[in-house]
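There is one chain below, alone, in structure tokens, taken in the form predicted on its own.
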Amino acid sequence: MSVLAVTNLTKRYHRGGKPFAAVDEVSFDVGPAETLALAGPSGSGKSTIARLVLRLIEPDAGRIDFEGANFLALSGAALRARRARLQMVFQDPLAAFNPRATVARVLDDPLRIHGIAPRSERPHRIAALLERVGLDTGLAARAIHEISGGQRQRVAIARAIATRPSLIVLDEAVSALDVSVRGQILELLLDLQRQERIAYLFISHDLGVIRAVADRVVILDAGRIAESGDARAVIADPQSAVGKALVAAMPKLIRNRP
């Protein structure tokens, strides 16, 4: 059974007084411990799909099934409970978090909100989360704005895994990082996936990164699916115009890797 199944998902907006579909009848699924990448140029609908899947915005049409349940039909306590199993890591954790909050506060929030641990146990849980993502436990007392971008992204990942999710949506989660730090974060994500059996919906415009981490890829163009399939096969021989353009934009060194 798929962890996530999206069927004919549609979201319309108005531009200049005229309606347009930011997401137009998109369908895909993500299996347990699988990484499905959504790729495409700016404006192709990638981030809109992420917000729809998380129900940060509501679709105009279509269906979202998460862990076998109609996610769009849930509300109130049932929705809050299910959301613990569906988490997100944003491109810029400094914007996603209160920059003056401490690392401990950021990690305490999901433990408290979802009733995962009583107050007396939460410092121990926070320390364990920091260690799990390769950070010193002494960072707990530091403010988010006082730590590096790579450390902030590790904190964001720690926050996402705090609720033991079955799926994490990663929206351009490594695009703002230096190349060396990017590789370390990708290795961390792969290690967490192996150990915890987490599925990823990995959103990126970078096919080099997608080639390194994704099992399958869906390439979007103007809100519609242009092509999809095995990530390495699609990147090696794209069939759509947008797929060919994305491959052409990859660094030559990455394109020629075996």
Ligand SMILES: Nc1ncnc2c1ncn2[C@@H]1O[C@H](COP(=O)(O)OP(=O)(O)OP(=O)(O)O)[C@@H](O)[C@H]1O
The other form holds:
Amino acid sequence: MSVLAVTNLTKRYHRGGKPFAAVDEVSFDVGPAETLALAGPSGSGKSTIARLVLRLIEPDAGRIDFEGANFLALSGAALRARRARLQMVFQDPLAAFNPRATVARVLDDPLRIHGIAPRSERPHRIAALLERVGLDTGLAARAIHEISGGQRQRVAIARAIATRPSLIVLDEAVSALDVSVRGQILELLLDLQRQERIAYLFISHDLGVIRAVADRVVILDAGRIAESGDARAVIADPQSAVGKALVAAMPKLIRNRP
Ligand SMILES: Nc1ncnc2c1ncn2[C@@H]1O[C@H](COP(=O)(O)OP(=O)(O)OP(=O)(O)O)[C@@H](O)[C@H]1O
Ligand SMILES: [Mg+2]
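Other form of same protein, the form predicted together with the ligand, not the form predicted on its own:
Zooming out: every chain and molecule, the one shown earlier first.
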């Protein structure tokens, strides 16, 4: 059974008074502990799909099944319980968190809100989460704006895994990081996936990164799926015009790496 199955998902916006489909009858699924990448040029609908899957916005048509349940039909306590299993990491954790909040506070929130640990146990849980993502436990008392971008993204990952999710949606989660930090964060994500069996919906415009981490890739073009398949196979031999253009834009060194 897949963790996430999206069927004929459609989201329309208006542009210059005329409706257009930012996401147009898109279907895909993500298996347990699998990484499915969404690629495509700017404006192709990647972030809109992320927001739909997270139910930050509602679709005009289509269906989302998460852990076997009709996710769009859930509300109230059932939705809250299921939401704990579906987490997110975005490009800019400074925008996602209150920059003045401490690291401990950011990690305490999901533990408290989802009733994962009683107050007395939470400091210990927070320390364990920090260690899990390779951060010094002394960082807990620091404010979000006082730590580095790479450290912030590790905190965002710690927060995402706090509720033991089956799926994490990552929208350009490593795009703002410099190359060496990016590699370390990708290693951490792969390690967590192996250990905790987390599936990733991994959004990136960078096919080099996708090639390194994704099992399968879906390439979007103007809200529609242009092609999809095994990530390495698609990147080695893209069939669609947009896939060919994205691959042609990759540095040769990365494209040909074994
Ligand atoms: N709230 C909105 N209102 C109107 N149009 C929107 C809205 N959100 C997104 N769009 C439009 O929908 C299309 C898809 O946007 P989306 O943000 O999903 O693209 P993307 O693939 O994530 O692009 P990028 O790589 O630049 O992040 C774009 O044309 C965008 O302008
Ligand atoms: Mg986007």
